[in-house]
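This document opens with one chain alone, in structure tokens, the form predicted on its own.
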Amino acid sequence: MTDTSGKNRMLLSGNEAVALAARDAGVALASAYPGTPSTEILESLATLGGPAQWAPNEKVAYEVALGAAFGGARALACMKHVGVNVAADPLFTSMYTGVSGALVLVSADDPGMASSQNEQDNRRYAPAAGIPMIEPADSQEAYDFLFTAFEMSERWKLPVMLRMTTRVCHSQTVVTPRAKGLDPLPTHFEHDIRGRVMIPGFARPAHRRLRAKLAEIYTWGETMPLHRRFDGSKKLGIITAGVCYVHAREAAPDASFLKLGMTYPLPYNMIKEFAKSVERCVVIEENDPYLVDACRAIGVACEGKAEMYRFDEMNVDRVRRILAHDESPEPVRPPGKPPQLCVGCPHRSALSVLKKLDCIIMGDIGCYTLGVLPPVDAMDSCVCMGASIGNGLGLRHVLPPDEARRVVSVIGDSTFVHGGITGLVEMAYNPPPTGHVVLILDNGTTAMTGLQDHPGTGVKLNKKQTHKLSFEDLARSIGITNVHVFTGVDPAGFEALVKQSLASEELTLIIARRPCLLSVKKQKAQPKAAAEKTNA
């Protein structure tokens, strides 16, 4: 129940709402790998004391979750929306195996890519995986639609899909917290062969349970009090999710409302009723026609958005314009300060020499991607998180010699632990005829997203040490004999290794270790806030 003195009022993040959620619904295990828009979550749970802990990567986070949900837990798992592709995997065959306690699924989508590298609608992959998908539209409804999506999740026995975006991840607004949160689930292993271990003979009936709860679930979702419905003019009903009702409810306030709070199942009676109430039906909504192709494909006569609306985030403006049939140029927007690698950074060195020997750099995802800006200018791909390896060893296999010598795969520690471990493991597998040089720009943390620690730093969320996985023993262990680690700060030096590296035709790691500036700076700052917090 819902405090409604007004007492405990909050202004807080989505990101933060969700973290009090977790916390106020007993979760017993958050897992997660640190991305934009949805860092915080984790983060905020770490400081309100709850169970979080980073992964190597989000397929990782997930599985850790799954195996708590098998327990009898309540878990969470976090990532942003290119997070989600990593943990598909056992996503869809987690639908088939269900849950014991209850699991959700926070995808954070970026719309805009304010911070990422592609502006995918992980909506579509509700349908896909037959996944139930809620979607707040502000921090009191990421609160609460948590709570919501553990309360499916336990009924259902099945994963539950938080889908936020970025705005609702880092815009803040009042949340008023339960008078009361949930106890723990208490857990315990069930065998359940049958139900767990997904050989085709047994993951063919269980594809028809799935398909059975979710038509409940449909059912259910007609009469959920997560839709709302306002009825003002009967000329324009407007059918929207999350934080577009909120710029639709600014752009047309006299207009009749659906707004939908679970967008798969879609409550498609519900939707017809509403398209029949209203003379001109509009969806509203970001990214991809999802809500408009599923209501035209039920007879649904609605309005979607023009094509060059489907780039970036939606607004105010851009929703009046809609609802107008305006598709004239937007205003450009006044043009901002282009991110850059910090004064002093370690990278611009490493990435320079690279350049300066006409390197072909396969490039990775980090804070390091910024050298393709200039003054660096060096950098010749960035695809997903590990790709740098596998696309540096497929062109050294196909280029004539005397070019496929100039190829080095770059990428950071967090991302080389992440997605870079297997193209190692393929590099000394499949080693091309010239040998091969990956460069790890060790700076011992995971600077893009905010100074999160990983594996590679022997350090948890907690800030509680732990084991610090070795990068040249774990490459020795491979096979990779040729690792050269590299602590100074001589560019002439590094040069030197680098030119040597390329010449010799061997499986070659250079570990270039140096702190990131800003990570030694939070470092220094820590004690001093916890001897402040103490002195208070």
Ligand SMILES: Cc1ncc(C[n+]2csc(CCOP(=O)(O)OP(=O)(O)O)c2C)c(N)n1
Contents of the next structure:
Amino acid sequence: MTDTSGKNRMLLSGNEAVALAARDAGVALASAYPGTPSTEILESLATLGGPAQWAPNEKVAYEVALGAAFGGARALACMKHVGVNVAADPLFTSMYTGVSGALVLVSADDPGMASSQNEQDNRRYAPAAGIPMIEPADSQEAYDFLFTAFEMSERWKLPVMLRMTTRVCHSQTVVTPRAKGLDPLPTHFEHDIRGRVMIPGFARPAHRRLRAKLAEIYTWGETMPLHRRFDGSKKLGIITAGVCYVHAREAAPDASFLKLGMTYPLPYNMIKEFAKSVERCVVIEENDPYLVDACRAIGVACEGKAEMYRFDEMNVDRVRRILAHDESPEPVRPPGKPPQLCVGCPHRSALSVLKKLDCIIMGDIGCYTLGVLPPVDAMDSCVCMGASIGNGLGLRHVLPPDEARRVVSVIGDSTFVHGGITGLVEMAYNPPPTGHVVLILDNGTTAMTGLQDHPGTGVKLNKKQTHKLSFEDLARSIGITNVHVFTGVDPAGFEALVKQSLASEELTLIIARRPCLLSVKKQKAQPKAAAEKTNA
Amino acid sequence: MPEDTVTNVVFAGLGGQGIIKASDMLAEAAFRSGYDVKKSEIHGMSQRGGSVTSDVRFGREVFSPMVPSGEAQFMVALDSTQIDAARHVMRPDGLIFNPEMFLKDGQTFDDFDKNPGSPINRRNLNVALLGVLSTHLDLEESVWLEAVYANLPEKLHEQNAAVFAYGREVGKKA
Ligand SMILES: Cc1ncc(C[n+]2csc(CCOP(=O)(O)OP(=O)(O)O)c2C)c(N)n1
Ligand code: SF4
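In place of the form predicted on its own, the structure of the form predicted in complex with the named molecule is requested.
Entire complex below, previous chain first.
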């Protein structure tokens, strides 16, 4: 929303601010796979008319963005924290190749796991991969820091990570955008075989080049304007970064602050001087003790947080407790109502049939994971996107035959494209003695993260039609003997099909194809919504 | 309200009840009035009927986007079963507005929903409760209406202006 006072002020979520900055910074290509809390970056960029496209998974998204940056463009890749695990392979080596244009990776972490399967702290990736990392605290910084990230990336020809967290991504705060953006960079391919072909002989010097660049960035970082120091009371000094800064400012308004904008490489001298200037120095950070360990490693005497505060998000209450050394149990809040599969969701009936047949259900990630909760109660594992198929095959290989015959792998359509295809290849390559049954719950959308299209829907992020991946044809070409598409609503028919497939002891793929109720509603509402917009 | 006070409003309800929309409208009204504004909620699973809360904070300068415990002056609860989950953020003297405040003796929401002439119904309770809230906040009525309109399609403007006005009347009497 825009202010009516004439001032160029907007109220934006952190994700919307990144999208706006991407457009203003002349990004030529932005690629991502959806994942909370990062999803709205590409959706907003697409709404702004920017060059945004969904990739089948985060590895591909990062590789596409890297390719664009090899060609001299400014490129953006966005993903949730666990997405970086998927993209980690190209990420690490892209630090050796560097880029010709500029590449920014947005990693959106989810402390407290509002909608994630783990609480990993992706700040650890920065030193591991050697990628410079900057952390915005609010939407204005998300906007500004994306520009800085591109400037850094262009100057050192290295990818740069903008590390966000759920509260920064989803909170709306006031943003004043730049009056003038950047022109897109001219694109062109320049051969640089030693620089980009990472065979050991070329990679060895490339690693040294990376370390030399990081040393330069370290020196620059000591004077960097993104770090901010506030000299308040000498009694208490707080070192912090990202959203923890605003919580801490509120909890301790009189304290001195060192707010770090770039958290890899860290400005060691700045930290040492700050710590020396105060009587008590406390590091406030969410999740892992990343900053406090780094401060201690350089001999800075500082306090961190008790282990109990590693879990879940930081907030003002918790900062107050940490500063007061309060390690008493935190008040227990009444639990909210958990989300559930929508009434009439097609996943419900399919999973209920597996439950009825006493299947061992290797599950996956998506709306259907909610089928683990009562009343459906039908899921035995959920690890990461695509794991259902490998997990199911592993079980089939080792279990006694009468148990092995009950194992089924259940996976959503978007998840199948993301990480399930290679599992199916494995199934044909190393078939278990009792065969196996994979069930794709094809509801025609990525429902969990808010109804995004994917290669299996044949529609792009900009809503244009494109090639539609056929799971049936794919499975047959992979070598799966039995491929069934079930579009019925009749549970008895579905039950008979599953029973027969389990009994056959062959390799079977069942595609249960029924649209997500919410996506049907949305599609019906869409033409209307568009008409409404033109009225307004 | 003194210059340096931050106004904290927490919205509580279930997915699909219009919590996010209502908190957007308040944030927009405060934003259009020139305040620093922060608004925060957790997205993700809300569309599937789970608990949803949204925090809106405004004032001269706001730091954290989340209301600290015991500091909310107001709660707008679109579902009274969800009040307890957010109660810890309320100041002891904080005010809670919930749908039941519109019911007279023996009335139920079915009575409203069935009667087309009724000023409010279950679907527009969020705007009605904003009307109540508006009588406690120092934001211009015209700015409120701009904020409500900005978040709704045009064909719903007139009806929601009436719903908002109804909420204001109830708020003034309460
Ligand atoms: C590596 C990784 N990327 C993204 C996500 C976020 N995410 C969770 S489930 C899911 C896809 C769900 O779609 P689908 O498999 O079609 O199931 P549906 O929700 O439609 O039932 C996504 C994108 C994740 N958990 N891990
Ligand atoms: S959003 Fe769609 S897939 Fe998810 S629970 Fe509802 S109907 Fe099922």
